[in-house]
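First, one chain by itself: the form predicted alone, in C-alpha coordinates.
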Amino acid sequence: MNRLRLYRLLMGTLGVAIGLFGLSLVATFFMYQRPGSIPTIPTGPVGHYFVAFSGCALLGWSGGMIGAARDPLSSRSIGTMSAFVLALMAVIRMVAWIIGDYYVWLGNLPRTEASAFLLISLALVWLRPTVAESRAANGA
(Lines of atoms letter the chains of each structure in order from A and count residues from 1; the text may use other names and numbers.)
(Lines give C-alpha, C1' and ligand atoms only; values in the text may rest on other atoms or scores of the structure.)
Protein backbone atom coordinates (compact mmCIF):
# COMPACT_ATOMS: atom_id res chain seq x y z
CA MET A 1 0.00 0.00 0.00
CA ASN A 2 1.52 3.33 -0.97
CA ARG A 3 1.82 6.41 1.21
CA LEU A 4 -1.04 8.33 -0.39
CA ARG A 5 -3.44 5.43 0.03
CA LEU A 6 -2.49 5.06 3.70
CA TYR A 7 -2.95 8.81 4.19
CA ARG A 8 -6.42 8.68 2.61
CA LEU A 9 -7.35 5.68 4.76
CA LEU A 10 -6.12 7.41 7.93
CA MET A 11 -7.91 10.68 7.14
CA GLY A 12 -11.14 8.90 6.23
CA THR A 13 -11.10 6.67 9.29
CA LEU A 14 -10.35 9.59 11.61
CA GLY A 15 -13.03 11.67 9.89
CA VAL A 16 -15.70 9.02 10.40
CA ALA A 17 -14.61 8.35 14.01
CA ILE A 18 -14.55 12.04 14.91
CA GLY A 19 -17.92 12.52 13.21
CA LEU A 20 -19.48 9.69 15.22
CA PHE A 21 -18.06 11.13 18.43
CA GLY A 22 -19.41 14.57 17.49
CA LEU A 23 -22.85 13.10 16.83
CA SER A 24 -22.76 11.33 20.20
CA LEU A 25 -21.95 14.61 21.97
CA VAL A 26 -24.83 16.41 20.25
CA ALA A 27 -27.14 13.49 21.08
CA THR A 28 -26.00 13.64 24.71
CA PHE A 29 -27.13 17.26 24.86
CA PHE A 30 -30.58 16.43 23.51
CA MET A 31 -30.94 13.37 25.75
CA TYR A 32 -30.16 15.59 28.77
CA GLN A 33 -33.01 17.95 27.78
CA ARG A 34 -35.67 15.26 28.28
CA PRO A 35 -37.77 15.68 31.42
CA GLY A 36 -36.44 13.63 34.32
CA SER A 37 -33.26 12.60 32.50
CA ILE A 38 -30.12 11.59 34.36
CA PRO A 39 -26.97 13.34 33.09
CA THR A 40 -24.60 11.00 31.24
CA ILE A 41 -21.74 13.48 31.58
CA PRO A 42 -20.95 14.76 35.10
CA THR A 43 -21.78 18.41 34.35
CA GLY A 44 -24.83 20.58 34.73
CA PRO A 45 -26.84 22.35 32.03
CA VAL A 46 -23.99 24.71 31.15
CA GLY A 47 -21.60 21.80 30.70
CA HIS A 48 -24.04 20.01 28.39
CA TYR A 49 -24.41 23.21 26.38
CA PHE A 50 -20.65 23.28 25.78
CA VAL A 51 -20.65 19.54 25.07
CA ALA A 52 -23.15 20.17 22.26
CA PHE A 53 -21.00 22.95 20.80
CA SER A 54 -17.95 20.70 20.97
CA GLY A 55 -19.92 18.05 19.11
CA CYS A 56 -20.83 20.55 16.38
CA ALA A 57 -17.18 21.57 16.02
CA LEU A 58 -16.16 17.92 15.76
CA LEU A 59 -18.75 17.41 13.01
CA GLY A 60 -17.18 20.28 11.06
CA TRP A 61 -13.68 18.90 11.55
CA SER A 62 -14.95 15.48 10.49
CA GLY A 63 -16.30 16.88 7.24
CA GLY A 64 -12.96 18.48 6.45
CA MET A 65 -11.10 15.25 7.12
CA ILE A 66 -13.46 13.21 4.95
CA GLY A 67 -13.04 15.78 2.19
CA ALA A 68 -9.27 15.55 2.56
CA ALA A 69 -9.51 11.77 2.30
CA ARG A 70 -11.35 12.14 -1.01
CA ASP A 71 -8.91 14.69 -2.47
CA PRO A 72 -5.75 14.69 -0.33
CA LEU A 73 -3.54 16.56 -2.77
CA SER A 74 -5.64 19.71 -2.65
CA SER A 75 -6.34 19.48 1.10
CA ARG A 76 -2.86 19.19 2.59
CA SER A 77 -3.49 21.90 5.19
CA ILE A 78 -6.32 19.90 6.79
CA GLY A 79 -3.92 17.05 7.56
CA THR A 80 -1.32 19.48 8.88
CA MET A 81 -3.81 21.29 11.10
CA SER A 82 -5.26 17.99 12.30
CA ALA A 83 -1.76 16.83 13.27
CA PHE A 84 -1.24 20.09 15.18
CA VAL A 85 -4.59 19.80 16.99
CA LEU A 86 -3.96 16.16 17.93
CA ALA A 87 -0.53 17.09 19.29
CA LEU A 88 -2.13 19.93 21.29
CA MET A 89 -4.71 17.48 22.63
CA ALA A 90 -1.83 15.23 23.70
CA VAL A 91 -0.18 18.13 25.56
CA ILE A 92 -3.45 18.86 27.37
CA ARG A 93 -3.73 15.18 28.35
CA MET A 94 -0.14 15.16 29.63
CA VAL A 95 -0.72 18.30 31.70
CA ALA A 96 -3.91 16.79 33.14
CA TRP A 97 -2.02 13.63 34.02
CA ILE A 98 0.92 15.54 35.60
CA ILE A 99 -1.32 17.82 37.67
CA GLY A 100 -3.03 14.81 39.16
CA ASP A 101 -6.46 16.35 39.81
CA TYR A 102 -7.95 14.20 37.07
CA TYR A 103 -6.36 10.95 38.28
CA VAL A 104 -9.25 10.10 40.60
CA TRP A 105 -11.72 10.25 37.72
CA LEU A 106 -9.58 9.14 34.76
CA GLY A 107 -6.68 7.15 36.23
CA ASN A 108 -3.91 6.60 33.65
CA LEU A 109 -6.24 7.21 30.69
CA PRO A 110 -4.79 10.69 29.87
CA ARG A 111 -1.31 9.19 29.47
CA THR A 112 -2.62 6.47 27.13
CA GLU A 113 -4.64 9.00 25.14
CA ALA A 114 -1.62 11.31 24.83
CA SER A 115 0.44 8.47 23.39
CA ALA A 116 -2.29 7.59 20.87
CA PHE A 117 -2.79 11.23 19.82
CA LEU A 118 0.96 11.73 19.32
CA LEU A 119 1.22 8.57 17.22
CA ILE A 120 -1.72 9.60 15.03
CA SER A 121 -0.26 13.09 14.69
CA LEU A 122 3.07 11.66 13.63
CA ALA A 123 1.36 9.41 11.08
CA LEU A 124 -0.51 12.38 9.61
CA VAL A 125 2.72 14.34 9.19
CA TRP A 126 4.67 11.35 7.88
CA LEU A 127 2.06 10.31 5.31
CA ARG A 128 0.99 13.81 4.19
CA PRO A 129 1.31 14.34 0.43
CA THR A 130 4.34 16.37 -0.59
CA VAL A 131 4.26 19.65 -2.52
CA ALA A 132 5.85 17.83 -5.49
CA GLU A 133 3.02 15.26 -5.50
CA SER A 134 0.47 18.07 -5.41
CA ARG A 135 2.12 19.94 -8.29
CA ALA A 136 2.42 16.77 -10.35
CA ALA A 137 -1.27 15.99 -9.81
CA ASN A 138 -2.26 19.52 -10.85
CA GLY A 139 -0.08 19.41 -13.97
CA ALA A 140 2.21 22.24 -12.85
The other form holds:
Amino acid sequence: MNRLRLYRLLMGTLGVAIGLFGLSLVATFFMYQRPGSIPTIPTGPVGHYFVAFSGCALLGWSGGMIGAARDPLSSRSIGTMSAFVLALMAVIRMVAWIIGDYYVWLGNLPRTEASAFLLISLALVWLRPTVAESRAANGA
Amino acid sequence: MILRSLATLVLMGLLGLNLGLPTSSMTYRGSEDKIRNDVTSELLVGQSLPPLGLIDFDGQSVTREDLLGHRVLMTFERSVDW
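What would you give as the form predicted together with its partner chain, now that the form predicted alone is on the page?
Every component of the complex follows; first up is the chain already shown.
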Protein backbone atom coordinates (compact mmCIF):
# COMPACT_ATOMS: atom_id res chain seq x y z
CA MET A 1 0.00 0.00 0.00
CA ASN A 2 1.56 3.32 -1.00
CA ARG A 3 1.83 6.41 1.15
CA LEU A 4 -1.14 8.29 -0.30
CA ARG A 5 -3.44 5.30 0.07
CA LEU A 6 -2.41 5.00 3.74
CA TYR A 7 -3.01 8.74 4.18
CA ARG A 8 -6.47 8.46 2.64
CA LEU A 9 -7.29 5.49 4.86
CA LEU A 10 -6.11 7.34 7.98
CA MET A 11 -7.98 10.53 7.11
CA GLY A 12 -11.14 8.63 6.23
CA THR A 13 -11.08 6.62 9.45
CA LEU A 14 -10.35 9.70 11.56
CA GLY A 15 -13.02 11.67 9.72
CA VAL A 16 -15.72 9.09 10.43
CA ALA A 17 -14.62 8.62 14.07
CA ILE A 18 -14.49 12.37 14.75
CA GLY A 19 -17.82 12.88 13.00
CA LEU A 20 -19.49 10.24 15.17
CA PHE A 21 -17.97 11.76 18.30
CA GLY A 22 -19.15 15.24 17.25
CA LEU A 23 -22.64 13.89 16.64
CA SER A 24 -22.70 12.28 20.08
CA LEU A 25 -21.67 15.59 21.70
CA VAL A 26 -24.49 17.43 19.93
CA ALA A 27 -26.91 14.66 20.99
CA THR A 28 -25.63 14.99 24.58
CA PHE A 29 -26.65 18.66 24.59
CA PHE A 30 -30.18 17.90 23.40
CA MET A 31 -30.55 14.99 25.85
CA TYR A 32 -29.48 17.28 28.69
CA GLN A 33 -32.35 19.68 27.91
CA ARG A 34 -34.96 17.07 28.85
CA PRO A 35 -36.52 17.90 32.25
CA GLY A 36 -34.97 15.82 35.03
CA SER A 37 -32.23 14.46 32.82
CA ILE A 38 -29.04 13.02 34.29
CA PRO A 39 -26.09 14.49 32.34
CA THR A 40 -23.89 11.90 30.65
CA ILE A 41 -21.00 14.36 30.85
CA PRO A 42 -20.57 15.68 34.42
CA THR A 43 -21.04 19.35 33.67
CA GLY A 44 -23.76 21.99 33.93
CA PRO A 45 -25.67 24.20 31.49
CA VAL A 46 -22.65 26.31 30.55
CA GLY A 47 -20.53 23.19 30.05
CA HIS A 48 -23.19 21.61 27.83
CA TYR A 49 -23.35 24.79 25.76
CA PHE A 50 -19.67 24.37 24.96
CA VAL A 51 -20.08 20.62 24.51
CA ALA A 52 -22.60 21.33 21.73
CA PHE A 53 -20.29 23.94 20.23
CA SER A 54 -17.40 21.44 20.23
CA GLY A 55 -19.67 18.81 18.67
CA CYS A 56 -20.56 21.13 15.78
CA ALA A 57 -16.90 22.06 15.26
CA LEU A 58 -15.95 18.37 15.22
CA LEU A 59 -18.59 17.71 12.56
CA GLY A 60 -17.00 20.43 10.42
CA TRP A 61 -13.53 19.00 10.97
CA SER A 62 -14.84 15.55 10.13
CA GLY A 63 -16.21 16.84 6.82
CA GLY A 64 -12.85 18.35 5.95
CA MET A 65 -11.06 15.09 6.74
CA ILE A 66 -13.43 13.01 4.66
CA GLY A 67 -12.94 15.49 1.82
CA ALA A 68 -9.17 15.10 2.19
CA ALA A 69 -9.56 11.32 2.13
CA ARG A 70 -11.46 11.57 -1.14
CA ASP A 71 -9.09 14.05 -2.75
CA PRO A 72 -5.86 14.25 -0.73
CA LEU A 73 -3.80 16.18 -3.28
CA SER A 74 -6.04 19.24 -3.37
CA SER A 75 -6.61 19.44 0.40
CA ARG A 76 -3.11 19.01 1.79
CA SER A 77 -3.55 21.78 4.38
CA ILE A 78 -6.27 19.79 6.15
CA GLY A 79 -3.66 17.13 6.95
CA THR A 80 -1.22 19.79 8.17
CA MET A 81 -3.78 21.51 10.41
CA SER A 82 -5.11 18.17 11.68
CA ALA A 83 -1.57 17.17 12.70
CA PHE A 84 -1.15 20.51 14.50
CA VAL A 85 -4.51 20.29 16.27
CA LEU A 86 -3.89 16.70 17.36
CA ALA A 87 -0.54 17.77 18.86
CA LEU A 88 -2.30 20.66 20.61
CA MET A 89 -4.94 18.29 22.01
CA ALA A 90 -2.11 16.06 23.25
CA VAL A 91 -0.49 19.00 25.08
CA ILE A 92 -3.85 19.88 26.68
CA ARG A 93 -4.22 16.27 27.88
CA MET A 94 -0.68 16.24 29.26
CA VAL A 95 -1.38 19.41 31.23
CA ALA A 96 -4.75 18.03 32.41
CA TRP A 97 -3.07 14.83 33.54
CA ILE A 98 -0.27 16.49 35.47
CA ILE A 99 -2.50 19.11 37.11
CA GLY A 100 -4.47 16.28 38.69
CA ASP A 101 -7.97 17.76 38.64
CA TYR A 102 -9.12 15.13 36.17
CA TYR A 103 -7.37 12.13 37.72
CA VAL A 104 -10.31 10.93 39.83
CA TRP A 105 -12.63 11.09 36.82
CA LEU A 106 -10.36 9.86 34.02
CA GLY A 107 -7.38 8.14 35.64
CA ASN A 108 -4.51 7.73 33.17
CA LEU A 109 -6.73 8.18 30.12
CA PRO A 110 -5.53 11.74 29.24
CA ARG A 111 -1.93 10.53 29.12
CA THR A 112 -2.79 7.51 26.95
CA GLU A 113 -4.83 9.71 24.62
CA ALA A 114 -1.95 12.19 24.40
CA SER A 115 0.38 9.42 23.21
CA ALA A 116 -2.16 8.21 20.65
CA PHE A 117 -2.76 11.75 19.32
CA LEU A 118 0.97 12.42 18.99
CA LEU A 119 1.50 9.17 17.08
CA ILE A 120 -1.41 9.97 14.73
CA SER A 121 0.00 13.48 14.30
CA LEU A 122 3.39 12.00 13.36
CA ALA A 123 1.70 9.68 10.88
CA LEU A 124 -0.13 12.63 9.27
CA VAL A 125 3.09 14.64 9.02
CA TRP A 126 4.81 11.84 7.11
CA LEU A 127 1.90 10.51 5.07
CA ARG A 128 0.37 13.77 3.84
CA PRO A 129 1.13 14.77 0.24
CA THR A 130 4.17 16.95 -0.31
CA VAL A 131 3.86 20.47 -1.73
CA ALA A 132 5.40 19.24 -5.00
CA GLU A 133 2.85 16.42 -5.29
CA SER A 134 -0.03 18.79 -4.65
CA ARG A 135 1.26 21.34 -7.18
CA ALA A 136 1.81 18.67 -9.81
CA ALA A 137 -1.68 17.28 -9.30
CA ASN A 138 -3.29 20.71 -9.46
CA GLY A 139 -1.31 21.77 -12.50
CA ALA A 140 0.45 24.66 -10.78
CA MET B 1 11.54 18.29 4.13
CA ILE B 2 13.10 20.60 6.73
CA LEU B 3 9.71 21.56 8.13
CA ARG B 4 8.64 17.92 8.19
CA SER B 5 11.77 17.00 10.12
CA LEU B 6 11.27 19.90 12.52
CA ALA B 7 7.67 18.86 13.13
CA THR B 8 8.84 15.30 13.76
CA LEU B 9 11.43 16.55 16.24
CA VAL B 10 8.80 18.55 18.15
CA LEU B 11 6.31 15.67 18.13
CA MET B 12 8.92 13.15 19.26
CA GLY B 13 9.94 15.56 22.03
CA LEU B 14 6.34 15.85 23.20
CA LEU B 15 5.94 12.08 23.06
CA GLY B 16 9.07 11.63 25.15
CA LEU B 17 7.84 14.25 27.62
CA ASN B 18 4.47 12.51 27.85
CA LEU B 19 6.06 9.13 28.50
CA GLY B 20 8.46 10.68 31.02
CA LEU B 21 5.80 12.44 33.07
CA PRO B 22 5.54 11.32 36.71
CA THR B 23 3.58 8.10 37.08
CA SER B 24 1.16 9.64 39.54
CA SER B 25 -0.36 13.04 39.24
CA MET B 26 1.44 15.67 41.32
CA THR B 27 -1.68 17.01 42.99
CA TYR B 28 -3.52 13.70 43.14
CA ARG B 29 -6.46 14.20 45.46
CA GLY B 30 -7.43 10.58 45.86
CA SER B 31 -10.62 8.64 45.32
CA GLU B 32 -14.09 10.06 45.92
CA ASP B 33 -14.23 8.24 49.28
CA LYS B 34 -10.95 9.83 50.34
CA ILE B 35 -12.16 13.28 49.30
CA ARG B 36 -15.39 12.76 51.25
CA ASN B 37 -13.40 11.70 54.31
CA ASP B 38 -11.24 14.80 53.99
CA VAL B 39 -14.28 17.09 54.07
CA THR B 40 -14.90 17.59 57.78
CA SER B 41 -17.81 20.00 57.44
CA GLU B 42 -20.18 17.39 56.00
CA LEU B 43 -23.64 17.74 57.52
CA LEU B 44 -25.09 14.42 58.63
CA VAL B 45 -28.68 13.38 59.39
CA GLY B 46 -29.59 14.32 62.99
CA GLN B 47 -27.06 17.13 63.29
CA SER B 48 -28.12 20.71 64.04
CA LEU B 49 -28.43 23.12 61.18
CA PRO B 50 -25.32 25.33 61.15
CA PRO B 51 -25.71 29.12 61.13
CA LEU B 52 -26.56 30.35 57.65
CA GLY B 53 -27.60 33.49 55.83
CA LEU B 54 -29.45 33.43 52.55
CA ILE B 55 -31.20 36.00 50.34
CA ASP B 56 -34.72 35.13 49.16
CA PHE B 57 -36.36 36.09 45.84
CA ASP B 58 -37.56 39.39 47.35
CA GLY B 59 -34.06 40.37 48.46
CA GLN B 60 -34.85 39.72 52.15
CA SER B 61 -32.23 37.92 54.22
CA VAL B 62 -33.14 34.58 55.80
CA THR B 63 -31.13 33.23 58.73
CA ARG B 64 -31.21 29.96 60.62
CA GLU B 65 -33.19 31.65 63.42
CA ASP B 66 -35.97 32.54 60.95
CA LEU B 67 -36.29 28.86 60.05
CA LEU B 68 -36.19 27.39 63.56
CA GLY B 69 -39.59 26.38 64.92
CA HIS B 70 -41.11 25.93 61.47
CA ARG B 71 -41.42 22.91 59.22
CA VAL B 72 -38.89 23.59 56.48
CA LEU B 73 -38.26 21.76 53.24
CA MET B 74 -34.86 22.60 51.81
CA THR B 75 -34.07 21.67 48.22
CA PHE B 76 -30.82 22.13 46.34
CA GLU B 77 -30.94 22.91 42.65
CA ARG B 78 -28.12 23.37 40.20
CA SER B 79 -27.65 27.01 39.31
CA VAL B 80 -27.95 28.36 35.79
CA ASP B 81 -25.47 31.21 36.28
CA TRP B 82 -22.33 29.49 37.61
